[in-house]
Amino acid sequence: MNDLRLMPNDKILIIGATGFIGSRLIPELLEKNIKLRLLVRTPSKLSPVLMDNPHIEIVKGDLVKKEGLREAFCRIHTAYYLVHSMGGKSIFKNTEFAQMDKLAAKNFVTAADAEGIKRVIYLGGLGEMGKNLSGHLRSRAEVADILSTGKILATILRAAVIIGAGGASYEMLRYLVERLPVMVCPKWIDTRIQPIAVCDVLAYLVGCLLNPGTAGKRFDIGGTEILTYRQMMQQYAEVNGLCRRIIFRTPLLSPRLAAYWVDLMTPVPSGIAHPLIEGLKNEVICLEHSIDQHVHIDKTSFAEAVRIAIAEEKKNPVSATNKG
């Protein structure tokens, strides 16, 4: 693996830099001294300080559309794949941007292999492969395949419910929570989840790209805890300083009757929240912690991963709704 050790002069691609983790990636990187390129659709996106960073270089593009991947790829050592299409304001949109995931998925891998990218590192779903694994991440999973066929060494880490401000089933949470003292809730508020702080998952992302021995293998990531839903949400009151909540569990709400009523109740749209709903009734725990042996970190706790979001939605409020 001597080959994949990143040199001085290496560029790591960062596709989807704009996103929930990939903003988030491009400082911890850059503390590293990591020369950076971001692929993205809309420049105007970046705030100002990435723009004039020397270390940073910006291409726009578009793997579905196949445009500025030639000037992307080009003299990549490594690229983060961190796009995946969540829905738009309709639940309708769902199939047809699972479809658009998986095109981006192999416009990605032709263009890595013409261009002799040595590795990958995407950020995908837990989940186990079934007729009942919700569409969402079956996607996740079925992206996983698709970057893992081409000549470049694929690194796939798979995670469940992250949270942080900003994101999109920690939003949901948060909203529910506050807005709601009393909920009647489908049966998958009490499916076991383990969930994972987003400064955790950025320590594996990274810690994946300086070793070269997480090349080519599947990892999955999670916190300290496997929790229910219900359990995330009492949690989630207590360490805001709430009264506990009062959940009844009905088997009469159907997911997209709650993608409905999340809309109604949060910012988050039917759309986005129909997948993550629909992936609640789905188990999603690590089975394997490989991981361990190649990138060690503390792990942070729900309740601290909490507290670490509420204290960023305090000082920079941000919207789920154009976060991924």
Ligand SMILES: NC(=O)c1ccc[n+]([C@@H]2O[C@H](COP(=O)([O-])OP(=O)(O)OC[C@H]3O[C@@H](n4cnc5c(N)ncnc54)[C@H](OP(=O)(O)O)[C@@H]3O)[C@@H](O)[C@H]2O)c1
Given for the second form:
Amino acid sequence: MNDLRLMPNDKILIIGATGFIGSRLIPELLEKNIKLRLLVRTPSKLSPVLMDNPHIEIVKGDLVKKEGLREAFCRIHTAYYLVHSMGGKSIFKNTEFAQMDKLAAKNFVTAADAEGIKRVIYLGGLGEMGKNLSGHLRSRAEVADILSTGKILATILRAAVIIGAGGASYEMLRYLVERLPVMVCPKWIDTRIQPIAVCDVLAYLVGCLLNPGTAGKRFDIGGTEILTYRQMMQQYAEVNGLCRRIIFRTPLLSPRLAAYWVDLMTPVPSGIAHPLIEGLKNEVICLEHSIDQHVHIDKTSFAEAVRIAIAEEKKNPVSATNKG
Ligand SMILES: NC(=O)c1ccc[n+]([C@@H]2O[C@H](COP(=O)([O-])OP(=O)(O)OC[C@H]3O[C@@H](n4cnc5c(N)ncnc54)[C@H](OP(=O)(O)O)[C@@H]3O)[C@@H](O)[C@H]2O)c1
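Show the form predicted together with the ligand, please, because up to now only the form predicted alone has appeared in this conversation.
Once more the chain from above appears, this time first in line as the rest of the complex follows.
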């Protein structure tokens, strides 16, 4: 594992640097004096401060279109893979997200192996493969499998909903609870989930990079509590000083209808909401805890994660869930 250790001049590539997780990872790595290269589709989405930072190189490119990969991957030690293809306003336009994500992952492995990148660290989704697994969670697992096929050593982190300002799932929860004192929800409202604070996810992502023993391994990561979506909504209301929400459960609300409802009530577009809502039927809790042997963190409780997210929103209102 010695040659996997990070040296002062090694460069780290972030793919997905304009996203919820990628954009938060940048300052965490810079703080550790790590040199970065960002592969981005639209450089203008990055803050001008990053553009001027001498420790950051920016390459315009696209994993699906295979653009900019050679330039971006050249002499990279480790790449973070923080990418998915869901999005857009229409559910119909988004039926191909899984195909695009497969292609992106295959293009990544081919280009990474050609350039001799040593490691990839991927953040995917929790959820066991089986007939009932949603298209979104199945696609996240497929990407994990593809990334593990190359010479490059893949570290796979699997997480459920990440609690932090700007995350699509979190924003869906927040807007629904804030805007609707009375809710009619599908039966997934009582599915169990193990949410995790975004600060804990970042600590694991950085910890895996600094610990070569995590190379080539898969880890489930989660927060301190296992909750149902109903409990998450009630706790969010409590932390935010809102009255207890009245939640009715009905078997009649389909994921498609629920997605259009979320599109109407929140800034999360139906093209993201639909695959995410479909996934709510699947229990997503950690089935193994081996990450604790490699990366030690003081885990953040759900209530504390919500408190931090609310404070962040107040300081800097975000709109990470573009409806365009
Ligand atoms: N958010 C959560 O609650 C959560 C929970 C569990 C796991 N995860 C995992 O965490 C990872 C990051 O998710 P996120 O929430 O940060 O997503 P996000 O905010 O939607 O960001 C996705 C990123 O992927 C980039 N991207 C998409 N297609 C690309 C392509 N063809 N080439 C290059 N870049 C491309 C996007 O760039 P543009 O800005 O150009 O669109 C964006 O930077 C994903 O693997 C996701 O499954 C997230």
